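The form predicted alone is given below as one chain in structure tokens.
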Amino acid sequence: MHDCYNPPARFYDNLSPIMPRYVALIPAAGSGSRMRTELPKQYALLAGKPLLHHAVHVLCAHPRIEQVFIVLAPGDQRFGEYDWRACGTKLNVLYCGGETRAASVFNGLLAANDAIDGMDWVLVHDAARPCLRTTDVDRLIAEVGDSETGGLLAVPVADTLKRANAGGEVLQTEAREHLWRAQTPQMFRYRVLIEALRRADIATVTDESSAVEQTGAKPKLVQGSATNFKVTYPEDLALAELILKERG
């Protein structure tokens, strides 16, 4: 995707133990066409605030996360219309979003190169998952923190799965054993993720884990929560609002 990656100074430092840090990155440069709204999905209102607000504030409030990078489309003028002061100095805005999610994440990692070391952990989270819980982030960090590669939140598939033909008719029922629904955050070492994205077949990359999997690595699945769903359609906003209200 890009060949201008310069490893940070500590990338090759194996002489002294350096405690890795945790940073978050939120790609938010898309249009969200399936929401059928004039606004880009990340700015659709949820509980009186833009959808993006909820994911950003959970991550900014987490004590283990030192910085939060938001990757916006070049020329995005809506972000500045909202009040982000509660995020303090943790929040960093990068106007370098690409045409795809993978391109936005890769461009964001490049732009943040000077602030992140090779062994630091990057938690990539969807702007459209507003119901992330702090406890889920805690579990992800605890279960993946000793890995050299990384892992992701996910939930086992509970529904019966049907494979259909082009006419919308059932061809067969698929076994659901060992199948999981991927969520975010997806947490990987900076050097692992940026190299995976640089070499990946972008046409097949639907999330960060799929890029890392193409290198032969096996990311770890960490039990997530069903409430950490992705807002995709207008009716999803009502469900997300109910969940947030229940949490107070």
Contents of the next structure:
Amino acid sequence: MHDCYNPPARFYDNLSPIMPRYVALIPAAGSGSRMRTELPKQYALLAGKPLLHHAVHVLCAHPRIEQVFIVLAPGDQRFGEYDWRACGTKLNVLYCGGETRAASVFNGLLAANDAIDGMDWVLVHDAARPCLRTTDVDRLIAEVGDSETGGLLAVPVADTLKRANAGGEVLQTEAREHLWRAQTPQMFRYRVLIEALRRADIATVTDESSAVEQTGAKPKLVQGSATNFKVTYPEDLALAELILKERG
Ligand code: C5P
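Next block: the form predicted together with cytidine-5'-monophosphate (C5P), after the form predicted alone:
What follows is the entire complex, opening with the chain shown before.
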């Protein structure tokens, strides 16, 4: 996939617009097999709306974010079944998801090329993190917006970590000092991210930061909130619903 991509010349032309813009991209082309349901995870219902709706709504409502791109699987039939009007006019839907999350993000960036400048910031956010708070997006933008490299929301590891053998027995306890759990949004300049994904060893890329790290850059960790967790298992939906209810 990546070998046939030639960056348009404009990536390298005007790389310093005075005011870079902020756009969001939400890969939502996964099957969510760990949810153990037929329905892809992004369409699981949470407080009466698909999981994806909650993530999209926070980003569309953010005053600094100008456009929100959703990357769906080609042939996705479900998106059109829901009402997205509450998300306003920033929403753009792209039917170009790939085999992996990284491929979906890469395809989405490529498809959105005409709408984004090389120096614009792209905030990539999981469809499966419905409890993102506006204040966390504000902090990410404030702490990363002046850098060249970019960064991501994350939380320091609080639990004691055990390394297991194949039989589920403890081999050893790992030091947790300096360990963080990566979240999303992850925020990188368009040009930096698309180049990193094009060159990356896709098999080892589970988030945008890991692709950028492979170029030798050091993305910044920005303190996030534990409530911005990824809905992965069916029981996570009840917890997410409680958090959203609590916020009213
Ligand atoms: O499966 P996981 O929870 O890691 O997926 C994280 C995000 O990546 C989800 O929003 C999911 O829909 C998306 N994804 C994708 N294309 C894939 C696999 C996952 O857009 N092929």
